[in-house]
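In the block that follows, a single chain appears as structure tokens, in the form predicted on its own.
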Amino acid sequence: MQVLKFGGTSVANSKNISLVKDIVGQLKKGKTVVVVSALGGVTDLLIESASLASKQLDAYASILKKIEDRHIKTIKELIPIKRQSRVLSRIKSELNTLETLLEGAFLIGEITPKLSDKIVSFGELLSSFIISEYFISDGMNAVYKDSRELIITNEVYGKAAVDFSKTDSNCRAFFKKVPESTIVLGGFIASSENGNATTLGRGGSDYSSAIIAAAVQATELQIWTDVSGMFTANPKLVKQARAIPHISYEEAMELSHFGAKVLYSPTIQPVLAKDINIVIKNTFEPEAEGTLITKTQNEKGKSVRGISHIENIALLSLEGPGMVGIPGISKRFFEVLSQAEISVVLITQASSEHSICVGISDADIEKAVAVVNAAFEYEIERGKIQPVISEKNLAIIALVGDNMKSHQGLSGKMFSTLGRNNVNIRVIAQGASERNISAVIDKSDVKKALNALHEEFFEENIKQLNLFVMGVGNVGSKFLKQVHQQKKYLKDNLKLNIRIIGMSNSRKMIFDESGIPLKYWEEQLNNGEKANREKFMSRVKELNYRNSIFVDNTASSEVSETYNTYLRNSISVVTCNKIACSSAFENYSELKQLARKYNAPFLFETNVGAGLPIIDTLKHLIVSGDKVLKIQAVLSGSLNFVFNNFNDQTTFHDVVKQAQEEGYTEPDPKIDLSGVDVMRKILILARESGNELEIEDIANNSFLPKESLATKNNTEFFASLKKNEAAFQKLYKTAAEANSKLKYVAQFENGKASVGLQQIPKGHDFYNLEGSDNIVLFYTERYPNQPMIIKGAGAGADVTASGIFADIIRIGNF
């Protein structure tokens, strides 16, 4: 015999059930008891209407129609016309004495547990009887039975205990001699020895169907839903969450006991015993393959099986010197807690004796420092106990598995991946079965734990990185072409999986949380909402994900001083942007520390020299006890490229013109030619050597004109270049009679630091720099006399945009 059971969502409504019976039809030949639910939703409409009865509002006769329109519905969906009436005639005789009871509570404004219980119980009452005789009507071999006659229990209403030896007899007299093949049944619902109806609490219809099977001995507990088994994780906060093929009882039952809510642990209980597995199937997808629960399960080597959590949780904790070596103040704690019916699924106790938490429902929370408190009263009176402390909007998070206890250093995994994500643990247990480890977490940090734990235990290393970048312009959108072209390079070689999940220009914004198509993000831009960089940021921090970057291609000041709040929120950030690391020392100084202290990267490898490694070359020179001494460079490409086309036959005007409209100076040239741009970099450098500097500092000896220099937007600035051409023409003649070239070159020796314009002699390491390139000399003490050379391509956007991605996948790297 098999025993099949079909929650709400697999009996919402005709179209559903009708997959029921396809299910139940496409089965082996011998008896199959199935178990169903109330339709989807009936149940809270049921307890909706009994509250607004005894509270006296009229509502409840609209939601009592709403529920007889339902089931009328169905009826005449599934139903032959002409087997419809003797149907509907017991449907809407069930329905008036319904209306009965509910007239009852309106008439005395109360509903007692035993008269809510009759009410509830109506859900399963109809839902079985329609079902059952669908599958009459469709030519099964059917028939209808009562739960109510089947299993007894006490007459605790709303939790009911099962008297199973009652029931086990009343269950092997009927199966035995019911002749039809297909037996139907309401689950949830039950009667009293005295015959008043019962229900069995949360989970009663996958209890219900768990009782009968282990009554009459089942080949197998079959229990359909609207997923496919039991998940590594909940598919609906960790997309890449899969169903686990095979696990223990005892797993099943960790995991359900921590929010998995496929399954309501207690109905593992009575077919425990008899060693009766389980299949978690899906009605919607019944081909797949589910999950298969049995005593014991043998994927060796599998430590982790899954990871849950249950949500609105309270911590509450008594301490203080009194509690230390004073017998039975556990007792008394545990005690007074279960007389307020209250359920504790946590419990912590210091070794100290000084303390001992739990974890309760939010829900419960203010009842329980109540009553606690008033239980020890006389102890927090004198100082020894201090009164109760409780925190709310937490969750327990928890990774289940039978293994888990033969393989070391789960624990550390564990809290170690949590801590990388700036994830606050309050409390941690773990079971002496070693088939659990719980942590009490921020109840807003769930799903970037779950998907940090999960990435961690169950993705092959894969990493996935979360992407807000801020600036689509030249450099935006080369960086953009360059995921897309990677993506699949770097999951398949490095195990980073890199999503954009949002994106903003100056006048748009869109996320999303799937990740944005890179195919088609300007057409998704264009469409997004207006902009605003407050929002932007609120949102990314709402989002909460793992493995967040916060990039920015802009050159705004206004963006560079949302960088503390990103970090603050362990949102680490990428930047070609160099404002925040030359803006006052105590600015960079704070974003420095706030990375290392909420283990967030702040990287900037773009602000020298595009895509060339010398930020990252000069860390690790300090890092590894090297000392610098000198620094000489040519550090921006767009004034390299300007020199190296301006001559004689040209005019200084166009060829500037030129690297703007080629993306090699900033969208304001003068920032370049005036030398701020050369001052930031030199300033960066010479901090990232351990100096304390400030751009003030800086000699700038410009070769700009005043003139030039006072100018307030784009149009003025190039106006003056062409009215200064003669100044522009004797510099260079000047450096040509000398045999010399032009270079704007960067220098840091001794605590000072200077930018200008120089003659370069032939022989010199800057006399053959060509194009936009940039060159670096760091001498060092390893380095003194013939220094370390970076030399290479310093602007332009795709190379800018190749450099910010390096930054990237060194954070997937960390």
Ligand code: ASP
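Computed from a predicted structure; not experimentally measured. Residue numbers count along the first chain shown, from 1. Here, rigid core means the biggest group of C-alpha atoms that superpose within 1.5 Å across both forms. First, how it differs from the form predicted together with the named molecule.
- Relative to the superposed core, K723 undergoes a C-alpha shift of no less than 2 Å between these two forms.
- Core-superposed comparison between these two forms: the C-alpha position of V227 differs by less than 2 Å.
- Residue displacement note: H309 has its CA displaced by under 2 Å between these two forms (rigid core superposed).
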The other form holds:
Amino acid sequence: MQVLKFGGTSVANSKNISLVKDIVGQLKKGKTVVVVSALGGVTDLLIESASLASKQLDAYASILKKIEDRHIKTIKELIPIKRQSRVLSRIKSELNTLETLLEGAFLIGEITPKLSDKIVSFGELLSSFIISEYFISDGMNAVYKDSRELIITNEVYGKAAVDFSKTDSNCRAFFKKVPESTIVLGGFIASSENGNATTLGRGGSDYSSAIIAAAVQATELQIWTDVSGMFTANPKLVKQARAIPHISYEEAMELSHFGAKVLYSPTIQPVLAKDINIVIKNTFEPEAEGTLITKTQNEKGKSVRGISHIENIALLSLEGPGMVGIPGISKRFFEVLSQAEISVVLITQASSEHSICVGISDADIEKAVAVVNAAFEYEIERGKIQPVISEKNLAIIALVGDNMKSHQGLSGKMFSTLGRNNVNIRVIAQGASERNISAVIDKSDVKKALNALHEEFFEENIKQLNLFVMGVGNVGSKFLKQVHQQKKYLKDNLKLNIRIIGMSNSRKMIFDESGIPLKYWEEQLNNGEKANREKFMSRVKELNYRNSIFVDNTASSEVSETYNTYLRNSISVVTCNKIACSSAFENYSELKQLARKYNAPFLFETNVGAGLPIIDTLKHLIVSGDKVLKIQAVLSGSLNFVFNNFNDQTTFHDVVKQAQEEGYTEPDPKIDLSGVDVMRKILILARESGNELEIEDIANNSFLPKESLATKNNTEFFASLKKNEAAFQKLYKTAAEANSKLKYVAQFENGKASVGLQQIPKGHDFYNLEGSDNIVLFYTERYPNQPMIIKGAGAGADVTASGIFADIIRIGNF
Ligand code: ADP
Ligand code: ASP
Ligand code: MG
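Having seen the form predicted on its own, please provide the structure of the form predicted together with the named molecule.
Entire complex below, previous chain first.
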């Protein structure tokens, strides 16, 4: 005999029920027990209508109507006309009884647990009858059986305990005699010895099927549901989760105890005792292998087999000096919880015996606080124990695996993964069996924690980086293009999966939790919602993804002021915007500290020399113990362009204009020509070399006439350049006469920085600097005479974008 159980989604409507029939129809010969749930969602509707009725709210009737309509529709779609009226009249009569019960609750304005179970049991009563009739009408040798006549329980309504000796003998007697080959029963429902309807707890149809399978010593128990097995984590929250092919009873029990709803946790017990295999299969993908659950599993090497979680957990802690050494406190604590029918999901006790802490369901917390405080009233009054402390809105996350005990360092790996992702751990517990390590965390961190742990333990190979990009202009759009181009390469070669989850320009913003398709980002962004920096930030925080990176491709000071909030939320920041790093030293160093504290890198390689690896190289010199003695550099692509093209055949005005038009200067060219941009860059290099410097400390020997510096807009600025042409020509002439070229040089030495135009003689490293190239000479203790030189294109959207990209890869490899 084999037992098959079909869950709510599998029997949600006529279309799904016909799939169920196909599955049952294709089984090999032999007796088959089919246990079904209520039509998907009906149990919830029954509970809702009972609750409304007990509050004397008329709306209960419209819920009842919904329930009626669904069943009648299903019958009409499944059962041929000639059998329909028989089935309809039986179902309508059941529905009338249900209506009477609900009316009763409505009139009294109350619902007892006993009445609630009676009402709720209609879900399975109706579904099992309809399905049996459908099987029969389709020619199957099938019969309906009321499972309340087989499964006998006590009268703890809502979650009754099974009387196995009575149940087993009922089952054995019935199944031995029943002549039909397919027997259809409702799961979840049972009755007490007095004949009152009881239920086995939410999700209890799994349990019913296991009870029957054990009673008749079935060859196999098949649980048919809406996913292809027991997954490495809840597939609704972890996209990368996959079905576990083979798992042991204990592992399955542990995973389901800690929230893997695919199997109701009491289900394992009866079949375990009889060594009956369970297979979890998908009604909607019957060819998928599913999960096999047996006494032992054969995947010896794997340590962690699955991650599960329970939401809506509360912690209850009993603490106080009076607890030390007094025997019986724990006993009283657990006794009072058990008397109040509060089930304890997790327990921890500090070795000092100063406190006991338990995890219970959020819904039970008020009751628990009241009963525990009442039970320890005497000790609380005398200050021996403090009033019980409670905390809500938490969740338990658990790693499960039979072989965990033989692997070292798993908890370390678990906690460091959570820590790295800024998931605060409230309590930890590890079962003595070492089959489980669990942590209590904030409910809002569940998705992030699950995904981070899943990545760590199951996708060791692929790391996901979740990017939020602000600014998609020149640099930003090039960056997106590069990401799009390299996506596959990075996945294949560096095992990095880069996804752009959010992006914004100054007008619009969009978010796509599965990653914005980079082929169409422009179109999508144009149709996005109105841009708003604050909203963007709260959305990034809310999404709470692991490995989140905020990418700033703007030049906005307002955007740079948001970095600290991102970092405080463990969101890394990558920026080509120089404002933050060249702002007050205090702000710069705070950002660096936050990055360390919250494990969120703050990278800005492109602040100096665009894509050239200047800052990264400097960092490596310093961490390896080198000391910077002197920095000399040409750091302005724009000024280099201007002085490379300016001579006695041109005018300074025209060359600057050309530089502006070709995109080599900032929109306001004065920022470049006044030397402010170069000041910012040398400031950043000096700071990165370990010096506490402010922008005001940098000497700026400007070559611009005072008049040009004082201009208020581009028109005035260009006019002043024209007016002062003679002065510029003089600069050129003096240099040319000295066989030198003009270069705008930044320098840092002995704690002092300066920027200014210099005549560079032939033979100097700067002399032959082409186009808009940058060059940096690092004189250090290890490179005292011959400096380390970094040289190359130091401006342009493409190289800047690639510098940002490189920072992101650095984070990926972090
Ligand atoms: P049924 O109605 O068939 O009994 P349930 O809704 O009770 O189905 O259980 C199946 C659901 O369990 C899945 O749709 C999935 O959302 C959830 N689930 C939670 N954790 C897991 C897990 N580790 N593996 C598979 N499913 C899981
Ligand atoms: N119908 C019941 C519930 O929704 C039992 C089950 O489906 O397993 O909880
Ligand atoms: Mg279920």
